[in-house]
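Next up is one chain by itself, shown in structure tokens, the form predicted alone.
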Amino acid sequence: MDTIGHMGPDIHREVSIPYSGAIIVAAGSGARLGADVPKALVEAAGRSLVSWCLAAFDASPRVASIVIVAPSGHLPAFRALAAAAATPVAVVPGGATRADSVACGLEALAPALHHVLVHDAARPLVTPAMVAAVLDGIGDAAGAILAAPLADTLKRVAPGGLIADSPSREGLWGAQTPQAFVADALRDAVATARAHGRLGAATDCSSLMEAVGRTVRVVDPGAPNLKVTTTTDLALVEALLSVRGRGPVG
């Protein structure tokens, strides 16, 4: 067993190698939801966004240390959820942008980890089992996301609303959270968009690897993995979350 240290000599798990780290990314502000705190504290099914995913993250023994990234005006709410963690955790405050939030959190987490995962606060359906399932589908690749195939027909729209073409779906699938990594890849694909002015432009951390021609595989999440953006989404959750209960399943 290898003990490794966590933000602080008095933070540490013992832990099987490999072992990962995870970051939550839970900066966001949450303004389409008309809440008046920050999105990953906005409560679904009694608890907040962001508790459901910490607490999925708390029971995978594949995690050895989380990183919350949230809102620098609002770090004692997310430390307070943090401390009632069996993990590690940290709590950081973000970046401009949701690819400079992932830095932030890289950085806040131990150089030896061999894994890092990165999650949206936004999806609190994640489960062990899907943590467990796209850390076993990097396999020889550089990392793996969650993801699901496409099942809508798609547009391309022009100005004024009028459909320009229907570009075939085959092949294409929606990425999701959680996505995991080697954790020297990731950091130095990182290093390279940051070094060429790229960074903020990223939407997820598969982008960044794929830019520096790293290989990123999908796995199929095998259940429902929704993010929350409007109110719609968040009754949707809601429901699926009050279904489940209280703790994390899988």
Ligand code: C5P
The other form holds:
Amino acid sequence: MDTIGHMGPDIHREVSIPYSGAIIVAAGSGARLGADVPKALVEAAGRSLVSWCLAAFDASPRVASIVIVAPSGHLPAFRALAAAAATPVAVVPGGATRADSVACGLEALAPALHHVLVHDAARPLVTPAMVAAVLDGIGDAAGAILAAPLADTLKRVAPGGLIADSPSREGLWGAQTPQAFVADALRDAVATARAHGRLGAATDCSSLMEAVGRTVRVVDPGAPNLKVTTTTDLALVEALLSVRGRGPVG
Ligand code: C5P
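Okay, that is the form predicted alone; can I get the form predicted in complex with the named molecule now?
Okay, now the whole complex, with that chain kicking things off.
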């Protein structure tokens, strides 16, 4: 728990306060899923992907406010979900790429928050325990991300489908979300990437931080944290959510 010193009229004590903001990026179309609604609104085990994510952040005591970045044509559906949360939730329209949508979320986030979490709505298995673990992972670095070491043997494949070579997987991890950062550091990294015309190419926020020399640590999620891209992913996630039972688990 982040703390601040609080000087009262006659006492000096430490008070614990929620000090992080969360951005859930949900403005993608999810064309690869073939659904007639944006991917974030596709249901798994009785609720939409974004609703599972929102429940996990809403249940995280260190999250003071949440921004959902939604497709501009679907804001009312997202606002209806937001109204049911205990944590204050803003819903704002997204941009052309994921990184543009993160920038939209940062603009809507309260400026006083020390840490910002960025999460893909496509990862509905996120739990409050994962949120706490990634925040704890920041330590003396500028950020931390959930990530797992790669298990498969890697192949670089030429356009015709033939294997060019097999890069070593040693030291390679697959990046996940949530990703947590010192908020001002992420704001600076986004501004720098935008100024150099490379914001849109970033597929995660950590790479923006790495590009400006900021330190970011990896944290093992400790439980499945799949990203929904295909209908097979959706079936897997649905099975895992059903086994888990109702609501996010810590
Ligand atoms: O497309 P992909 O699954 O990699 O997107 C990762 C996340 O970024 C998804 O949750 C998606 O909704 C979000 N996104 C966004 N704005 C975009 C593109 C993707 O918020 N323009």
